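The data below hold one chain only, encoded as structure tokens and taken in the form predicted alone.
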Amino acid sequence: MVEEAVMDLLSTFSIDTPTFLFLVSILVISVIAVRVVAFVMNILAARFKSQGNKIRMLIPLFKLLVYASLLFIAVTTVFNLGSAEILVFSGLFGAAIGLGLKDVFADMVTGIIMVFEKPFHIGDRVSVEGHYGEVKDMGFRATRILTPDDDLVSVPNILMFNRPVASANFGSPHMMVTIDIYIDFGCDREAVKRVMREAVVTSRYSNIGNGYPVLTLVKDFPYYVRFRVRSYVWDLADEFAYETDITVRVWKELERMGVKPPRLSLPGHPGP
């Protein structure tokens, strides 16, 4: 019975050298204006900054429906699909997802909600499964982040969906970044503190403003004091950038001051 059903629905199966003309035609079309959207909508995310990462969040909305229409438009062209036809090509695409698609599938399934769910926008900072970097592409079966070392990891859209994701901006140009500075325990922590809020108030990368605080935190361990300063920088580009600036002013600063880092600890004891 079921081979009948598979023979019934490949007899309709009919191509000529127009209909693949056709195809190729719509193909290659798709692709280009896939290309053509993403460069126009990056191009449009870099002109206004604010809104980037939302804008960005187009682009796989838009393939999902090219390749969508695409691929109805294949099937119904070279399948006379009736109502049985349709049946058994249901059919025979459960048996495919059961007998070894099911991980591709659910992928792709999930790169579809994550589309319209969005816990994550492309050009965010994110962090999953010990990977850190920049979204930058959300497929059908993966996503692809840039990290710092410009390697281009690509995790399987399941793994985003079923694990923590840690997402360090949100769709927001603005991030804040975090900053140690490790002192000798007989530091002078006011003077450090005063140090540090003043190099993030100074630098060219800071965004200081409401909503957008700088804070200073202190904490003392047995061999050191840990100060940490917590502030955004105004474009995610500059988030190394940053971070380098306001180390290297800190501790040029610290050192005219005669601020020393921490000294070793002594022989059978634990250093820090």
Given for the second form:
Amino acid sequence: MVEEAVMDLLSTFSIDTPTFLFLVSILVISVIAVRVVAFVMNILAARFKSQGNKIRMLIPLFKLLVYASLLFIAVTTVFNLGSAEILVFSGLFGAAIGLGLKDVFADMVTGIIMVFEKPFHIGDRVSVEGHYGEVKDMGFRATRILTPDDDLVSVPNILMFNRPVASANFGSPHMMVTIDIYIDFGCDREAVKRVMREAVVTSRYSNIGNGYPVLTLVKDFPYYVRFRVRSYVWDLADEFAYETDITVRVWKELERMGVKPPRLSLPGHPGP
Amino acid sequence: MTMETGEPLRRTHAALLESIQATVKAFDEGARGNVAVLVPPFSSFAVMPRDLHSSKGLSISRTVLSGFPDGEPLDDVNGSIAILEGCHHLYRMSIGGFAVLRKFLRDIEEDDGRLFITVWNAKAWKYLDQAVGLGAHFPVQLRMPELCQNELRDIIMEKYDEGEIDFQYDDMPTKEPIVEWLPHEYSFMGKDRETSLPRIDGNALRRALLRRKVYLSAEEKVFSQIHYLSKGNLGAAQEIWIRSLDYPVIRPSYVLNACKRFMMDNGEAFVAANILRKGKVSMEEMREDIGDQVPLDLIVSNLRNKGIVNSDGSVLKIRAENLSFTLDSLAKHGMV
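Let's compare: the form predicted alone is above, so bring in the form predicted together with its partner chain.
Below, the chain from earlier opens the complete complex, with every other chain and molecule after it.
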């Protein structure tokens, strides 16, 4: 019975050279269209930075629309589907999923859900499964994250959906950056706090306006004091440049003031 | 370059002077509240001792700071009522650069016997308020308002006789255009290029939608454009006027051609914002302020080439005719 239905479905399959060329050409056009739209959206996102990540989210939406349309056109062109054939096609599709494509299918479904639910945006800084970086693309099967070390990590969409994903900025071009400096116990805490705050408010990368706070926190640990400054970087792309700028300028000033980094002190040894 | 101004300017400053006089009166009666007057870049607001009156006959002094002070800023300040202009020069954009400002704020707060009337660049004030909480130190804050088109016209035209300036139309129709084309500089494939981009005149569009036909005179059009480009800033408007006037003729197109749009990268915006906050600043002072953060010579050279910064010898300042576009660009970088 199943064999008969499959044979019936296959009997509706017909493809001639013009159809083949038609399908190839719409595939090529679709790929080009997706790339052109992605290119334009990225330019617009760079131009309108405050809405950049929201603009970039239109890329996967457009991709979904184009490729779903392409699939529909291809199937309806190659197969002459009636209601019985659709039933058989669905059965075969279900069997394929059950037999080995279930992970791919799960990735695709979660990819579609993520496009609409938007737990994060393209351009966001996210952390998932120990990988931290910028979301470069949300594909049908995987989400690609560019790490600070320039590694492109492909995370299957089902993982992005099932695991906790921390988004540091959630669509905003501004993001809080936490910078730690570790100092020896004998330091003047107020002076170091002031240096850290002034490094932030004079940095070319920081965003201190529009209600974005600068917080300086001090915590004692057994062998050192941790000074932590929490502030906002104006442009996500400058996150690491900002961190470096603050760290280098703070240490330059601290060295001028004679403030030392933590020193190892062991019983019986006076230390450096 | 400044122009001689008289009655129209005094009229626009009258409200500010009245408010300052009110704080002097309150001080005479025993209520002390230090004053901060916030003035837009390029606009000058000189409070003269003769403008103020103390019913107790208290002495009034005026001190103008034109750069970062070598010693204590209050050393040479005397008078029971002290007017201090150029207070935005009291900081440096570097770690440790706020020490003088902090001491100044502490000193004027602790000096109960004197009233301080301080004048600040409004852009520097905004930054310093975020950086060191400046606003908390001044109970009375007065802001010089933006001027409307008619006020700008009255002040600028004051020095000319009736009919002395020949306002001429361009070839454009006298009907109010909704879209205007402004010069715009951009970079593509590593090369600087120039094009024109449209700007929609919101007021003209609204009138067009309401089907109100407005025929502007050439004079109205000229001052409408000057007002738009200067954002109501008198100093900028005066500079734009001087650059646009081909004495005795001026046309709307001359005004638009005096300025151009441009884009800035982060480093350029950082340097431009610091120049704007100080008004005028020497290259040496800028180097001491921010020299370790950016390649200053290269950036200043770029800013000059783009027409953003004017250099008068070694003194840097933002070109007033490009103030509007500079502010737009700096806002995109979160610098103003």
